[in-house]
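This document starts with one chain, in the form predicted on its own, laid out as structure tokens.
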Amino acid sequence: MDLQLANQVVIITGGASGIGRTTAEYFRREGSRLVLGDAQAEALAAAVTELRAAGAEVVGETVDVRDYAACQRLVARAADTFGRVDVLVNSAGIGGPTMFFAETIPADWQDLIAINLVGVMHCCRAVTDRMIAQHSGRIINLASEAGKGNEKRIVVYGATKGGVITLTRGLAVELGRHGITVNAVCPGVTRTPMTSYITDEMEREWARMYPLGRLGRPEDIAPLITFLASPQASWITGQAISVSGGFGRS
């Protein structure tokens, strides 16, 4: 299926792995033009050289979603390389300790805070600018099924996530009358190197909350965000969507 989105130009936070490497894969090819933004340097530079070895015009620019001054940076790179930015998917994203709520210490949520929704907030508020002159874009936020239930020991996590789909709700009302939607994506648990602590032993026992009777892939979720920056998605705003196998329903 032709998604109609050659030659957009995309910037991907996170996209030197997991989810966020996935998905700059999708885009490559349907012809995307890539920014990759990662705080990971050595990650970055092998993924822009595999992307490029693969055909893609791809850019990489070593990005800490904390710093609202380089996420600036990042969509600059964009828009002079580029032109312009049509695509945001702010996929930079931690888990986090996971520990009962009553056993951290504010240190523990300060990182958690900062990058997963900050950084998101920092990334769309970098990018809105253009979006509204260009009277056009779509933004695509990585949220969690946590943000929309929670779970125990993952608490904070699951507020921050749940702050990135109250934040993609209410940017989708405000920047809509600018042509520019906003959704965010809620994977289930996805195995990726954040989630690298997961045995196929753990795969196996947790698969059981799954009617599918796995845990998630990459490649599961990048499909959506992908088919979200298309214009066959452009009457969808302010969306939270579940790409979790039916999690909780087994």
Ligand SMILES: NC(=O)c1ccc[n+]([C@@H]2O[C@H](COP(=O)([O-])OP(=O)(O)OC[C@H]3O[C@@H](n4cnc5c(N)ncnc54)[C@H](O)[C@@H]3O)[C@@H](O)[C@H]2O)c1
Given for the second form:
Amino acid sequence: MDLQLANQVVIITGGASGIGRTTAEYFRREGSRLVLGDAQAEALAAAVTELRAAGAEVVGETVDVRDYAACQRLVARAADTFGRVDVLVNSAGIGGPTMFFAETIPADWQDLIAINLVGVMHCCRAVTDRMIAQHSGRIINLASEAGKGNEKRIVVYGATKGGVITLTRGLAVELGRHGITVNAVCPGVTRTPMTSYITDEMEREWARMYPLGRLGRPEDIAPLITFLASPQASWITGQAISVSGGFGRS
Ligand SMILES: NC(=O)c1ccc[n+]([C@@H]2O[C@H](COP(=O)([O-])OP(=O)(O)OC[C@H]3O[C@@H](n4cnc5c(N)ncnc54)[C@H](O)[C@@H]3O)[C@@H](O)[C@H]2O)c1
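Please give the other form, namely the form predicted in complex with the ligand, since only the form predicted on its own has been shown so far.
Okay, now the whole complex, with that chain kicking things off.
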């Protein structure tokens, strides 16, 4: 299927690593023009160099999504470089401490909320004026299966992702009349640098909870993101779609 994403201008936060990095590769194969934003300057530069060597039109912008002005600069960079912004993928995020809620203190939650929830709000707000003016746009937010059901020891992480899901639904309702779709993708546990603490032995153990018998890989998540960005997904909005090997079924 031709996803008709050639020349589309795609911003990916968290584009230097994991799901965001693999998603950049999938958009590159479609001929999209890429703007990667990430807090890790070195990894970002490496991703830009690799994608460019593979033929992509791509720029990178160091950004901390906790900083609204930086998110505005990221969007301005995309518009200045490529003239428009068609797609925003919010993949920047952190896992935070794996501790029982009763063992945490408020300081343990601040970055989780500031990056995983407020950071997504910042980037969404930074693109909305432009997408409204264009009367088109696609926003795809990385939430999580934990945002639907939540789990012990990642309660605040799950709460931020639940926030992303309801943010997504609310924005879909507000922005639909402007031709903008907003959807959330909810991965189950996926092997990336964020989950590098997972050993193969742990995967074998945890995989028993997954009907498809394994944990995820970024390549399991990126195809849905590119599909949601495509014209074929023009009647899908306000959804929180699980990609989780059958772990979650809501
Ligand atoms: N890996 C999983 O099991 C899993 C499961 C469900 C959801 N997710 C979500 O998917 C998204 C991507 O996760 P991943 O597994 O690819 O992780 P990752 O750590 O490989 O990539 C996340 C990227 O976000 C960047 N980032 C972190 N804080 C930032 C900030 N303040 N400003 C800008 N960039 C920042 C990091 O530098 C990194 O490059 C996250 O939102 C995560 O919560 C991951």
